[in-house]
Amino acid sequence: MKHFLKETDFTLQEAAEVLAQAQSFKKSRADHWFPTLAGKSWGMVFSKSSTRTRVSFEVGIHELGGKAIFLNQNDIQLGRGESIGDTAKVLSRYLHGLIVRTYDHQDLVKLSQDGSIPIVNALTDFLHPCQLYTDVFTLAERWATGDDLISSLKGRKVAFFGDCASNVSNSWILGANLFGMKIALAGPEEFAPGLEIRELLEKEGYGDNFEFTTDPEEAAKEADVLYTDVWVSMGKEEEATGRIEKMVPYAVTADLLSLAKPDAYFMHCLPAYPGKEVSQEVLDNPRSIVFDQAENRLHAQKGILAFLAQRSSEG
């Protein structure tokens, strides 16, 4: 059974197919629908609240002809009262696929091991692969000169600022290696990429193929993209004061953006907090493509769902 728990669950060729499908869905959205999920019911198990993730997946499933069944943490006993394994087996008897947004990445792995339907990682504390595929699609549609989206990514430098041990930074480290991009991360030493992502890179055959520095200006030099995320992720609220104090030097400002390439883009997976991780001036800059990212969650995720549905039907 094919799952999408991490970026490298798809080969580079499969990732190219997903992005090409996303591009096709985006171009043809106003003309007709693609009933790839016709007659199918996909569950959405969310232990964490969301705006973009929930709406984009529900609309995407609907536009692919399927039925979305939303279950928040109060609706389902994921690991509480019933084992994760039993939950996976039961839901596999009802549904054709499952989208999960939760805290512990290993809960997702357990669901995929014990269930018999495709599982999609809609975010865990470790990785956010749907966001990463959305981001590279958003960049590739700007950089590609033809239909080959993947080639346009190769060799491009992404600079990530702030919490470099977060799920989004981990996904960028893994995803940059998959797509042949360069990744430089800048943040406080105690927020450097952790052992878990290093071990995963080693397992996937990449090694420690990224740069980490405590100097934000060094990371920004010659970057094609400047990227940041919130300094206080969901579940880390009790650390807010200490985190914010340490992260201040890593805010993306106009001065930092000026150190990147003249045509560099600014990206943020949203929600953003102007005056903290990014200045309002940068958010309003024409090179800020944050709302294009938000829109493309719909198209990239439709590409992922369609690919998984096809593979599931094949065997």
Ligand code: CP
Contents of the next structure:
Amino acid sequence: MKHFLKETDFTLQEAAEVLAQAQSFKKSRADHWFPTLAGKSWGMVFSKSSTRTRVSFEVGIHELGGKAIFLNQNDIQLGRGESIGDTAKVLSRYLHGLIVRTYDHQDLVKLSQDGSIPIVNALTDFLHPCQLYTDVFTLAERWATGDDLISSLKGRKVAFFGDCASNVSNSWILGANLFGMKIALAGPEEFAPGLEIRELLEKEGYGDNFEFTTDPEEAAKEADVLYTDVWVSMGKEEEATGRIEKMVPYAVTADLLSLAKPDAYFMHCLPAYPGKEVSQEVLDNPRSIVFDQAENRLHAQKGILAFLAQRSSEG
Ligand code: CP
Ligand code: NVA
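With the form predicted on its own in hand, show me what the form predicted together with phosphoric acid mono(formamide)ester looks like.
Every component of the complex follows; first up is the chain already shown.
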């Protein structure tokens, strides 16, 4: 059973297929109905808030001819202590796939092991792979000259600022390695990439392939993309005051953007907090592509769902 829990659950070739499919869905969204999920029901179990992921998945499933069933964790017995294993087994008897947003990444791994339907990671504390595939798609559609989206990413430098131990930064570390990009991260020492992502990189055969520095200017130099995420991720609210104080030097400002390549893009997974991790000036800059990223969640995730549906129909 094919799942999408982390970026490397798809090979580079498979990722290329997903992105090409995303591009095709995007081009023909207005004129075509793609009944890839006709007669299929996909569950969405979310334990955290969401605007983009929830709405883009619900709309995407609808546009693929399927039915989405949204379940807040507290709507189901999981919220009252039913085990993940039993939940996975029961939901597998009704649904054709499950999209999950939760805290502990290992809960997702357990769901995928105990259930018998494809599981999609809609964000855990560790990784946000739907975001990463969307982000590389958003870049490739700008950089690619022909149909080959993937090659246009190779060798490009992404600089990430702020919380370098977050789900989005971890996804960038893993995703950059998968797509042959360079990743430099700048943040306070205590928010450097952690052991879990280092071990995963090692396991996937990439070694320690990223740069971490406490100097934001060093990371920004020669970058093709400046990227940031919130300083206080969901579930970390109690740490907010301490985090914000330490992250101030890593805000993405017009001065920092001026150190990157002249044609560099600014990206943010959103939600953004202007005046904190990014200035309003940068968000409004013509080089900012944050709303294209947000839109592309829909197209990229349709690509991911179509790919998984096709794989599970092949057995
Ligand atoms: N970027 C992202 O995942 O946004 P939501 O939390 O709104 O889904
Ligand atoms: N790191 C953020 C990403 C939100 C899309 C969080 O987990 O809250």
